Amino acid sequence: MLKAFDSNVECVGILKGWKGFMENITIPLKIQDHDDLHTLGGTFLYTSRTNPFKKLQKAKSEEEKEKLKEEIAKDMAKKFEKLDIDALIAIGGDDTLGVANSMYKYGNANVIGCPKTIDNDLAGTDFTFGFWSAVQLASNTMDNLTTTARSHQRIFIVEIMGRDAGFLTMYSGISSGADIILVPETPFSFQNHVIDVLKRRVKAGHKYHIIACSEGAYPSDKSLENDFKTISKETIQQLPKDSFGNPLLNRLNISQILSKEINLREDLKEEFENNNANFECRDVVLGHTMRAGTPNSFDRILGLRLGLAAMKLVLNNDFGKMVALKGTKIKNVPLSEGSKKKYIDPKEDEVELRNLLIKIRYKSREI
């Protein structure tokens, strides 16, 4: 908005995401009301999980799906006239920006993408704004839980947002020194990666334990079959889905399941008792509390930089792009590429760091 106001460009806000776009729900944006917007968390434009392409889920073939997507995208592109706008800056994650990309691809709509998701799971940018604020919040929460865990000699399982990408859990888990970190990209063995690690830790003298767990973390098929008493493969397959067809993994309550399974393990209880440690496991779900509070300085500045870059693209009539952070520079990437999903690469150093932290921290007590 700063660049728009300086360039005498009128801005309009579309309320409730694609719902407001489809239903023509807008408000005028005045610079005097929002010149300090970067200091605030959340969105005053509201949001929704409206999927304009929901009909595609009923298509019987890929050909039918593609044809239907083209029809919907072209109809959406025509709404620019009803909304009385010349260009659209779409702010969101892969679902939101995927819709925007289809509008550009099929309807030649004047669209720019801006990466905004706390999951940090967009392929075109190193980091999305909002991610580091959420990492800090989750890290602080686990730091605070350590006080209770230490005092009561407890195992705490902290469930962190992340449907199928574990960046939030990985970064906040490493930052806070979590003892076990479970993410969707690397299916875990409950026996090898949880039970055996806890046994080794308690033998080494550790009296409390913090497990950071993505809401989308899941056990391997073998572990699910051999190690679990309270859920089965069918439990996961039968989860309801959101408007974009994604399974609602938060409904699984994986932290609660892990807590129940741990408390059922008599062999683990015996190991704790033999080492004079209290055996009690609790689960904590951070959920939408991770979206709370004010953004940190990094995200405030990143949001401003991305907004400036997006407005420059509009002024240059350079559409079909997504603004992105690459290293320390703001770059423009094709929206079709930038809006794709990104996941933790098992070969990245973050994964090696996680494994080393888990391995060395109980071994260090044995020296």
Ligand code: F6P
Second form
Amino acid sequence: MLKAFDSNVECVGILKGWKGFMENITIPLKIQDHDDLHTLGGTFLYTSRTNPFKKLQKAKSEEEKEKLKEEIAKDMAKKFEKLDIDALIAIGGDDTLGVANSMYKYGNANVIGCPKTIDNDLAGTDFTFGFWSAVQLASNTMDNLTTTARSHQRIFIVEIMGRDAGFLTMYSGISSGADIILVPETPFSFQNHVIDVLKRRVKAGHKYHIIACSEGAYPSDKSLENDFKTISKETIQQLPKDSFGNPLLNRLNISQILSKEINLREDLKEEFENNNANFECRDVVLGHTMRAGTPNSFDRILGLRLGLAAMKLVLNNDFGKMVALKGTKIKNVPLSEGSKKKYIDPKEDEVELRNLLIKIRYKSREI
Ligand code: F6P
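Show the form predicted together with the named molecule, please, the one above being the form predicted on its own.
Now the full complex is given, and it begins with the chain already shown.
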């Protein structure tokens, strides 16, 4: 908006995401009301989980899907006239930007994508804005939880947002020194990655334990079959889906399941008692507290930089791009590439670090 105002470009805000776009709900944006917007969390434009392409889920073949997609995208491109806008900067995650990309691809609409999500799961950018603020919130909470975990000698399972991507859990878990970190990218073995680690930790003298667990983390099929008493493979298959067709993993309540399963393990209880430690597991769901408060400095500045780059693309009539952070520079990438999903790569150093951190915690005391 700073660049738009400086370039005499009039701005309107579309309320409630794609819902407002479809239903022509806009407000004029006056720079004097929003010149410190980067210091605020959330969005004054409101948001919704409306997916204009929802119909596609009912398509019976890939061919029908493509046809429908094209129809809807062309219809949406026509909305520009109704809304009286020349260009749209879509701000959001893979769902929001996926819609923007289809509008560009099929309807040749003047759209630019701006990557904003706490999940950091967009392929075209190193970081999305919102991510580091949420990492900090989760990390602070896990730091704080150690106080009560230590006093009561408890195991705490902390459930962290991020849907099917584990960046939030991995980064906040490493940052706060969590003792076990479970992410969706690699289905875990309850026996090897949780029970055995807890046993080794308690033998090594640790009396409390923090487990950082993604809301989307889930056990391997083998582990589901062998290690669980309270859920089965069907429990995961039967989860409801959101309007974009994503399984609602947070409905699984994985932290609650794991805490129940841990409390049921007599062998673990015995190991804790033999090592003179209390045995009790509790679960904490961070949920929306992770999307709370004001953004940190990194996100404020990243948001401003991405906004400036997006407006420059609009001024150059250079559409179908996503603005992105690459290293320390802001670059443009094709929206089709940028809006794809990104997951933790098991070969990356974060994974190696996590594994080292967890192993060294008990190994160093065993020697
Ligand atoms: O995509 C961002 C995110 O915060 C995810 O991490 C989380 O699963 C989801 O949104 C929660 O969405 P809602 O607030 O609509 O339940």
